[in-house]
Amino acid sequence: MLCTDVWTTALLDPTGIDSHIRPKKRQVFQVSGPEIGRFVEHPMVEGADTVPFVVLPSHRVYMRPEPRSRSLWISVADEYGRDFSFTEDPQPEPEFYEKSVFPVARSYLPPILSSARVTSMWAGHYAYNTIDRTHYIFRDLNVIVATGTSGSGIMKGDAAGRIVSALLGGKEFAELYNGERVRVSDLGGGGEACSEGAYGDLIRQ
């Protein structure tokens, strides 16, 4: 069984089995400053204790408040110009924040971000099923593969786990949390791989 996301392709390539996923580098920048500290502590919504998670309309730059450090975590899912290369230890790119992320964020919040500075940053990889961005679960001979979980793993993890368990246990059906049942044989087998995207409505529940 392989539940190895961005490492899946390298592990399966020598076997001739297609993993159907590709890696994309993603970066997060922690931005701090006095104005950001005050902004993060402003709830905006009654009953909340911090500013909400914000997705800016332009370029889908998003900002997550981090109250403990009085900072914002800022990132963007940059698709175009971001290749599918994979490295074991991906490094964040300060120039990517300065030239691609900061100008967009500052245009929406100039008083808050103009004097801010990057105090930490890190990078990793998303594992994408490039067909429909959902989990990809299949069996090929005696190998079960569950991959492509990035971006929606926490939302679909329960359903994906139930389907993997049913495949592993040789069951005819996998029963999802809401009682819906998926016929395991419909997912493919004997060398035929099939995305769980066909069950998107069920998986998302």
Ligand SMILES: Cc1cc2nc3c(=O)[nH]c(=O)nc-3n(C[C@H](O)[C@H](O)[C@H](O)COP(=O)(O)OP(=O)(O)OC[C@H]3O[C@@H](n4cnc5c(N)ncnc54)[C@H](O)[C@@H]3O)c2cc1C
Contents of the next structure:
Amino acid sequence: MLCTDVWTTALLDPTGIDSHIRPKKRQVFQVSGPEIGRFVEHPMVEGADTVPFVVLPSHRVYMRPEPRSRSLWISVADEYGRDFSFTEDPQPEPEFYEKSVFPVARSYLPPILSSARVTSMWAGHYAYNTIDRTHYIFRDLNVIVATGTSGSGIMKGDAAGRIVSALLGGKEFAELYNGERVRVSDLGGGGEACSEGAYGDLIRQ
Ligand SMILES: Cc1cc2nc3c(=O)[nH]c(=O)nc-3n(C[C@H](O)[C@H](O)[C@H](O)COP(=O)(O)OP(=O)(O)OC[C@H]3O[C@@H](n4cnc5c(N)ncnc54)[C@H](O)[C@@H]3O)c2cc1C
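For comparison with the form predicted alone, kindly provide the form predicted in complex with this ligand.
The complete assembly is shown below, putting the previous chain first.
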């Protein structure tokens, strides 16, 4: 079983099985400052303990409040100019924040962000299913592959686990947490394993 998300392509390549996913570096910047501290401590919605997660209309720059550290986590899933490449230890790029993220965020919240500074940053990869950005879960001979989380694998983890479990158990449908049923093969990229034609009997054994 390969539940190795962005590492899946390199692991499958020598076998001749196509992972159908591509990596893109993604970065998160923690920004802090007195104004941000006050901002995240004042919920706008009754009953909430902080401001909402905000996706700005411009370029979909997003801001996640982190009241415990009195900070905002700011990021954007940039597309153009961000190549499909993978390194084991991706590094965040301060200049990406300064030139591409900060100007957008500051234009929406000038009093809060103008004097903010980056207090931490980190980077990883999204493993994109470049066709429809859903999980890609399939079986080929004796290997089950679950990949292509496309940047939302935490959110979709429960559903993905249930679909993998159904696939392992040879079931046609998986039942999700809310009782909805999903046809397992729908996550397999529109077809059975690439070797189904040649080795169908083996798969069914
Ligand atoms: C900056 C950033 C922000 C994100 N924000 C969100 C968010 O807000 N919400 C959300 O839902 N998702 C978010 N994601 C995506 C989410 O983190 C991933 O979709 C999720 O972690 C994928 O989980 P996974 O278990 O499939 O793979 P991973 O968590 O990537 O686990 C794969 C594991 O396989 C291991 N591995 C690799 N090769 C081998 C090998 N040969 N043998 C054994 N083990 C191996 C790796 O070490 C790794 O531990 C974000 C991702 C990034 C990079």
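All of these numbers come straight from a predicted model, not from anything done at the bench. Numbering follows the first chain given and starts at 1. Only the largest set of C-alpha atoms that superpose within 1.5 Å between the two forms is called the rigid core.
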query: Large Cα move at R22 between the two forms, threshold 2 Å, rigid core; finding: no
query: Cα displacement of K171 between the two forms reaching 2 Å, rigid core superposed; finding: yes
query: Rigid core fit between the two forms: Cα deviation of E180 in angstrom; finding: 4.8
